[in-house]
Amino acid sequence: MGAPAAAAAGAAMLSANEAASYASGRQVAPSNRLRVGLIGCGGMGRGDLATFFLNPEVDCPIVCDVDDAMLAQGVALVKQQRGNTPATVKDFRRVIDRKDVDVVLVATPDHWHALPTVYACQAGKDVYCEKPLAKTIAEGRAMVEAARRHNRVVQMGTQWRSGIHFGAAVEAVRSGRIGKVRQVRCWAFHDWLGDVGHPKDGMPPAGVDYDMWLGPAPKHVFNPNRFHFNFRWFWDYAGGLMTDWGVHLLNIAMWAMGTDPPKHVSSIGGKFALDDNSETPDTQTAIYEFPTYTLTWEHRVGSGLGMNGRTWGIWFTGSDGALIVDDAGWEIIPEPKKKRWEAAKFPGSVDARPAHVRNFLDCVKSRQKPVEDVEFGHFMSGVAHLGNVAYRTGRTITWDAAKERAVGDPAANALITCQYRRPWRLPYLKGA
C-alpha cells in the first residue's frame, strides 16, 4: 500500500476506533472538542454532520437552513447524535458570529458556497465546503485567498480523495505501471436521471426565506425546479452535471496526472433527452488539451451504459496499458502487444467520507494542509467550470492559467467571475 493509500486507510481506522469509544461512553475533554456551526440542513448537509458526529471530539451548537422543514431535520440529527437541541437560525452569518464555534460546515447550493466560506475565514474560523468549491472560478480564488491570508484550514468534500482503492489506483498510474499516460477519459452516464417537468412559477414554501435562498443570485420568481435538488440544473445557481458529477471524477483524474493546468477546452452538447424546464445539458462532451495529454468528460442522462460496463469512471490509457477505476475497484489492462505484465483486478474499498473528515479534523488541530486543500479544491473545479463556459460560449477556450482567464474573450471571462445581487458582496471578488 502507498503512502496516499496508507494514508486513508489509517484515517478510516482512527474514525471507526474514535467512533467506537464515543458509543462506549468515553468522554472528551472540553479542550479537545471541536464545535461545528452546519450552514444547510438538507440530505448532503446532514450527511456530513453525521460523518463529523462519528468522531467523538465534535458537538454542534446550530444549525443553520433558510427552510424551517430543513432546519428541523437538522436539529433532530443533533439530537439524536449529541442528546442536545442546537440553536436554530436562517442567517449564516449569526453561525459565523458564535464565539463557541470553531469550525464551519457549508453544504448549501453552489451558489452560496463562497460567502459563508470567506466571511468564516475572515472570523478565524476553518471550513469544510461541499463540492464544487465554488460557482465560478473568480470565486474559487476569492476562497484560496481568504483561507491562506487568514491561515485557515478550508477542505473541500470530494471524499473520493480519501479512498483507499482510489489512493492505490493514483499510484499506479503516477508510478508509470501502465507507462506514458496520453490519454484520459471520465465518464458519467447516469439511468436514475430523467425529467423534472414542467411545473409552474408560485410562492415558495411556507417556513421558506426564499430571498435568502437567492441570496447574491439574480431575482427570480420562485419555481420548485429551482430549489432543493433540482437547483444543479440552473446556471444561477450551479453547473449541472459538469460541476456536479465532475468535480469527483476530474479530482482523481487530476490527481493523478498533477496540476499543469490545461491550454485550450472546447465542449458540445445540449437538451437532447429531456423535455423540461431544467437549463444545463443532459449529454455533454468536454475536450481538455493538457502539455502533455489529453482528457474528455463525457454525461448524460436516461441511460447507464458506460464503457467497460460501468456507468461511470475514469480511463487512464498509457504507453504500456490502461487502468479504468471507479467505485466498485480498480483494474489494470496491458497492451496486447506489450504484455509486460497480466491483466488485474483489484476491489473498491470502504466509504471514504469518514476518512476525508477525519483527515480534515487532524489539519484543523495540527494546522496542516488537509488532502483536498482549498488550492486543489479550487484548481480542478475550474477544470470543470471551463468544460462549461466553453459550452456556453460554443467556442475552444485559450486559458491563461497565470491570470486565471480566458484570452481574448470577453463573453467566456464574463462567466469565469461573478455579479453579485445588491448588497451582497464576495471579499477578494476579483474581475467583478
Ligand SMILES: NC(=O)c1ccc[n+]([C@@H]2O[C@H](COP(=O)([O-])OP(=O)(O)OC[C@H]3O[C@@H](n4cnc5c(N)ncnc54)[C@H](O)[C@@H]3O)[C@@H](O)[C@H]2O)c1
Second form
Amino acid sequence: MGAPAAAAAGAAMLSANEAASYASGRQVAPSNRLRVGLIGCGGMGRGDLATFFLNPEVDCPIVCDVDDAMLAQGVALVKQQRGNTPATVKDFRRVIDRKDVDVVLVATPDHWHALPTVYACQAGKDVYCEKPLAKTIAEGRAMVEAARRHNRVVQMGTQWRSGIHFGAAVEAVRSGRIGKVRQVRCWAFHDWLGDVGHPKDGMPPAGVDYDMWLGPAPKHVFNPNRFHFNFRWFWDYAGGLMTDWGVHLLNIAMWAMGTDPPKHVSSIGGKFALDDNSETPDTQTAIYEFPTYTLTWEHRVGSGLGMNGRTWGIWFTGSDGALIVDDAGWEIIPEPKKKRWEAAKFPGSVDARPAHVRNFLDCVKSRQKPVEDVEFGHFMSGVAHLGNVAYRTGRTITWDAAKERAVGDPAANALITCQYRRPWRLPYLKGA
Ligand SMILES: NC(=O)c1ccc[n+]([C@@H]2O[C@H](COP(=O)([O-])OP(=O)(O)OC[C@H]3O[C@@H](n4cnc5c(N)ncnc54)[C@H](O)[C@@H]3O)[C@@H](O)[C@H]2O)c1
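Alongside the form predicted alone that was just displayed, please also present the structure of the form predicted together with the ligand.
What follows is the entire complex, opening with the chain shown before.
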C-alpha cells in the first residue's frame, strides 16, 4: 500500500474531527507513522531526534542511554515535542526488540555504531547512523553486509550530503567547470577546540552503566575525558579530528571525485599544542594518492587561520581554475593565464540536517537507497580511517581496496580490523 493510500485507510477508522485534522496535515494517521527508537541521548542524539520531530509522522516510543542524566534529557525532548513519556532503557537491545520501533537512530560514540546497526538490520529495522560509519573499516564492511542481507535502508548522518549549495558545488566540479581536477585539499582548523586537561581517573558518575558505555572497547578505568564528547580524542573509541571532521569534508570531496579508492596513504602529525591526556594528534596532515589526483587532509586544534579566509573547507584545483566550498558558500576562481570565465561567489544554504533526515524518511517509505547510503558511508569513512592507520603506523599504506587490506603490513591491518571485548561479537565481521 502506498503512503497516501495507507493514510486514507487509517483515516476511515477515525472520528470525523480526527479525520479532518489528519486531512489538514496537522496530524498523521497512525498507519503512516514512523516510530523511532533513539540509542544515545547525547548532544547529537538529541539534535538528530529534534530534527526527526520536524516531520509530523515521527513518534518516539523509547529512548536508550547508559547514563541516567542523558536519558532524562532524551525523555524531556520527547515530552516537549510529542507530549508522550517514552520508555527508557540502558540496554540498546531492548530498543531493537520492540515491535513498535520501525527506525533506529544510532547516536552513540563511534565504537558503538556497528553493533546496534547490525542488530537493528537483523531485526528488520531501518537505521540512521551517525558518522563516521564505524570506528574501523572492518566494522563498516559488516554494517554494509547487514544492510544488504536484510534489505534495510541505512543512512549515515553526514548531513552536508543533503546541503543544497554543497550539491551545487559538487555538480560544478563534476560537470568540468574548473577543468580536469588533479588536486583536492581539505582542511579543518578549529580555534574553538583546546586543552581538555588531566582529570584524575576515578569512579563513573552515579547512574552510569560504564561497562555498557565501554561495550566492545577495551576495559579501562573511568576517566572524565574518556567519556561524553571527549571520547573523540581516544583511539579506543574514535579517531580524533581525522575522522570526526575528516568524514564531513572528505565526504564532499569523494562525492565530487567519485569512488575510485586511494592507492597510497601517508600521514604525519602529533600533539604539538595540547598538554592534556588526549591521545589523537592536535595537528595532522594526511596525503592520499588517488588514481588521477592527489588529496590532502589537514587539521589543527587551537588556532583557526585557514585558506582563502576559511577556517575549514574543500578546495578543488582543476586545469581551468579552483572551486572552494564551506558552509558559508562556494566560489570559483579562474586560472589566471586562461581566464575562460569570471570569478564568482555563491552563498551557502540553510541547515542541511532537515533535508538529510527527510531523505532518510522518504527512503524508509519508498525502499530506495538514501543519499548517504551505508555503502558510500563505508567507502568514505574508510578514506578517513586510512589517514589514521598511516599516522599510527608511521608508514605509507598501500591499499588493496578489493580486499580492504593494507598490502604487506600486518600492523596496519590490525588497525583496519577490530577486536571486540567479550562477550560482544560483531556479526558479519570478515575473518571473525
Ligand atoms: N553529524 C554531525 O554533524 C555530528 C555532530 C556531532 C556528533 N556526531 C556523531 O554523533 C555521535 C555521538 O556524538 P556526541 O557528540 O553526541 O557524543 P555524546 O558523548 O554527547 O553522546 C553519546 C551518548 O551515547 C551514550 N552511549 C554510550 N554508549 C551507549 C550504549 N551502549 N547505549 C546507549 N547509549 C550509549 C552516551 O552515554 C552519551 O549520552 C558520534 O559518533 C559523533 O561522531 C555527528
